[in-house]
Amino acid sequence: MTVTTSTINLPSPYGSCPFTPPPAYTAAAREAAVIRAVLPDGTACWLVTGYDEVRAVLADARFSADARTPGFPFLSAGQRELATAKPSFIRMDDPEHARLRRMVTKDFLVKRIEELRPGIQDIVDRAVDRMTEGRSSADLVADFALPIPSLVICLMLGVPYEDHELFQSLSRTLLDNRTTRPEAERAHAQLMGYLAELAERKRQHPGDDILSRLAAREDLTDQETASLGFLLLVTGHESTANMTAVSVLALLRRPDQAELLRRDSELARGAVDELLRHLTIIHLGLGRAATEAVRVGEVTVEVGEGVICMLSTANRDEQLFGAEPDLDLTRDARRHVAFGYGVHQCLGQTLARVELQIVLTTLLRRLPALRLVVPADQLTYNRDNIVYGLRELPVTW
């Protein structure tokens, strides 16, 4: 690809298809792998759309993930507050990032998550039972997609599930790009205060959970403990809940693909990777800031310039994934970057994969007549959120 003199305003409006990147991003990706962009506050940055270039940026330590780095790009004041107030380890660079990440890595290793499969299957089966008991329709978001990952991460962290309405509400505020700075400050302080108080209770009365183990560590401050809990709690339910709902919608819109998975549950692992690639719910990309001058594709990103890596366009690279844009559960999508790339790649990706595999195969098996209550074009989306998703998904069976 070549350098272009075009400039794109961020964020760009969506097109008619809910599963594809905004048309301006797709057009930019066809024109150049790196293009000039302008943030809502008028600040210039670079939009990285190419697969190889996205991976190069995310793997390069000269691009800082620390939101306090000069030039780091933000799409809203609320997002800036969330990222800079008291940053979690995903907003830190090594060695501090590595130090904190190591403290929770073992809880998300493949072997550990695979051991949780029976328990997650039980949670999913019970969720289907509750959703279908005495009725033939439901909102799949509120009644199924959201409760399951919330319950799973609550059990792992040691957070009382009866508090789910509180942390879900605060999470929605913090992930919404329309949230003002004062609103973000209040929501952040409330959730951090809740987790700090809970960590103190865990210190006095520990259980077999992540927060108890973190609270018992002498090499973690109270602030660091609460921050780790904050990150795991928010990301542990929001991303998977949204991915569940849009995955179900994608399968309902493609009954031929749903039937493939219904007939062959062994297809689930590859199918989930294809759904992750096809949907890429981090629609607004991942931000970084250059701490040195770095060549990316045909462009030199200077010190103090921000870049936004568009995972959605990278995941539609025709040379890697083929020119056919439609969902294909038999596609080899293992090299997608829906979870990011490099040292900051999503810690909970194995948990998310397992939850999605179980959720989708169970739902298709137990509710073979599952269908939408309203036309698909009447559904509404959380398009202003950091994590893309559906506001509701009315279904019947």
Ligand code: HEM
Contents of the next structure:
Amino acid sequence: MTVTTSTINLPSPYGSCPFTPPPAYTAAAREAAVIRAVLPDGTACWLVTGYDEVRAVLADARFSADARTPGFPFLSAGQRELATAKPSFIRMDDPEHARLRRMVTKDFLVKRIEELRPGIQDIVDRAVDRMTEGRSSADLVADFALPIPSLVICLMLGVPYEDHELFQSLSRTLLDNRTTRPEAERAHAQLMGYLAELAERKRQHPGDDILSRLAAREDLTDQETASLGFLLLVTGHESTANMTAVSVLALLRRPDQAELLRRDSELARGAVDELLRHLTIIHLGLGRAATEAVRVGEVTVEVGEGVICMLSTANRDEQLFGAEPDLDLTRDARRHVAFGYGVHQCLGQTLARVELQIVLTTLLRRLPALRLVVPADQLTYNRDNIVYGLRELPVTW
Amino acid sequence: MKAQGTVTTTRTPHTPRIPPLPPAQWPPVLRSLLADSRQDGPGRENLFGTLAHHPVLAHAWLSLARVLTHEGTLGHRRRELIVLRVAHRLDAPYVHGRHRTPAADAGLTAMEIDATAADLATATHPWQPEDRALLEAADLLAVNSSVPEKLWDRLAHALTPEQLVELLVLAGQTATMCTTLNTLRTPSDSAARQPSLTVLLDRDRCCSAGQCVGAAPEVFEQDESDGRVALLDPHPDARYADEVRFAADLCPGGAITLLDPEETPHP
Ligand code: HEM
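The form predicted in complex with the named molecule is what I need now, so please give it after the form predicted on its own.
Expanding to the full complex; the earlier chain stays at the top.
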């Protein structure tokens, strides 16, 4: 039945360049848009690398995002625990998914997020002040990239920022593929317990925030409220933080591109989309399981078979984005799938874009001499994490 | 010589001297300014498209316009009277035509709006004394004539010093706008309007990702009551057709369908 005979082991190791998808994925994409793959636990699935095919799968309701669907592909045991035990709507199908997503869509409307710009600018300016005050070097990840989106999502949700160490370390554990099943279970329970308790306090003393509004609703169970808070808290800070750090590194490696953006902040919108495309930090792909036999490209995915949609190769489609894969901030990259596609497409994308636009333009403007304090090849990456990122980014200015 | 002659013969009085830029080429801030000031009335694409040739100036211009429209002290009715009269006096159909909607919103009747384009001395419209003073002032200010003592006293009797200063600046900005658009022969938007495709929405499929608003803010918005997509214009003008096609392609939920006489140029 299959057209190609090759099989690829997932996840595949990176090559020498930290900004290029693992060479095996690129090679697979050259061979066919859909090929056979094997997961770490030995089960078979399909790897989808082509742009049209990735969009087709993610937009097709016959592919389930519910991890309890037979055949759903897992890259680790911890992921299996997180996704199957008490899933949030990112791992549910419609109509349940739509019902829960719509509880929070109003808080992420383009207009609402645009109104947050001045507040975010203020948070970013203070983060630059704090990072640079009285010292000449810092870890851009811990001292800048992580606090900013954490503060923003805490304000939106109504989570006290003082608790950031708790939720930041639990999120890291949950998104790490090396986390064992019992570890994931414990971290999940701890964070859910924290949010359930917070929601209860909001019910008594409501504030002007998402968690208070959710806690006041009669059509949500306590478990659903905590789970919505959990999803927004984890996705809201971790991806943007990682994206900030790798974007800064990408710009440090390409001073010409940094200079373009520094000179013309109007470029920020397009530049952020190009960085999202180029870096595709959801680097391990998105999993789905077929609930019917579905033709994808040249192959038929049978009922109960899993697929992994590789966003990074789709984002390097030569017809759409040109043959030159390197960073080009003037490229029209708006068709990228770094936020996914279909009904699960990132709910926080407008927020993430606005945060990144402000963070990058502010950093370039205020710290024009920003540079690494270690050789680039000594940096370590979170390659086992669902979200690609840097452990540390030591910089001076 | 010959080449020059060719240029002048093809340039009819209706061809703009500097064509307005299409929205796709405006700086994004300008597009969001237009989208955000939708309540100020339709038909400003060509004005914005003209200013888009000079983005920094556009920004300054529109800041002043915003203050006069939303933070002014004259009140909407007086403001629209002055704008209409200056536009009539300077023979600027773009501005007069486009201000009919905001003027009606400000409480001017259709008869009053028509009367702003008639001769004050001979026409029979029974203007209230204050309206009349404003119209007479607009006639003079439009062409930079001085305001005689008697007329000034009538104005000063009705208006505060703050309102008087604003009146002069408002008349001046309107006159500049009329002169600019007339000199460039900028066509009015209604004359240039060309519906191209029809947009159909399946709101049940909307997942509020916001892609359509990012791609074509002139055509799509998000309904604040339920967070889902809504249409500002089901038959968008031809100048937005490419962006609308782009929005339909980006929509992750497949909520946008186009009845498009030209096939979607998906690569
Ligand atoms: C650069 C930053 C970000 C990237 C690259 C990113 C990427 C993604 C991707 C690829 C998905 C789709 C998952 C799937 O289909 O299985 C997703 C979903 C989601 N993202 Fe983001 N995200 C980012 C920032 C944010 C932020 C700031 C929030 C704010 C709360 C957020 C909230 C969500 C939510 C709630 C979902 C689930 C949507 C659903 O299942 O309907 N994300 N994100």
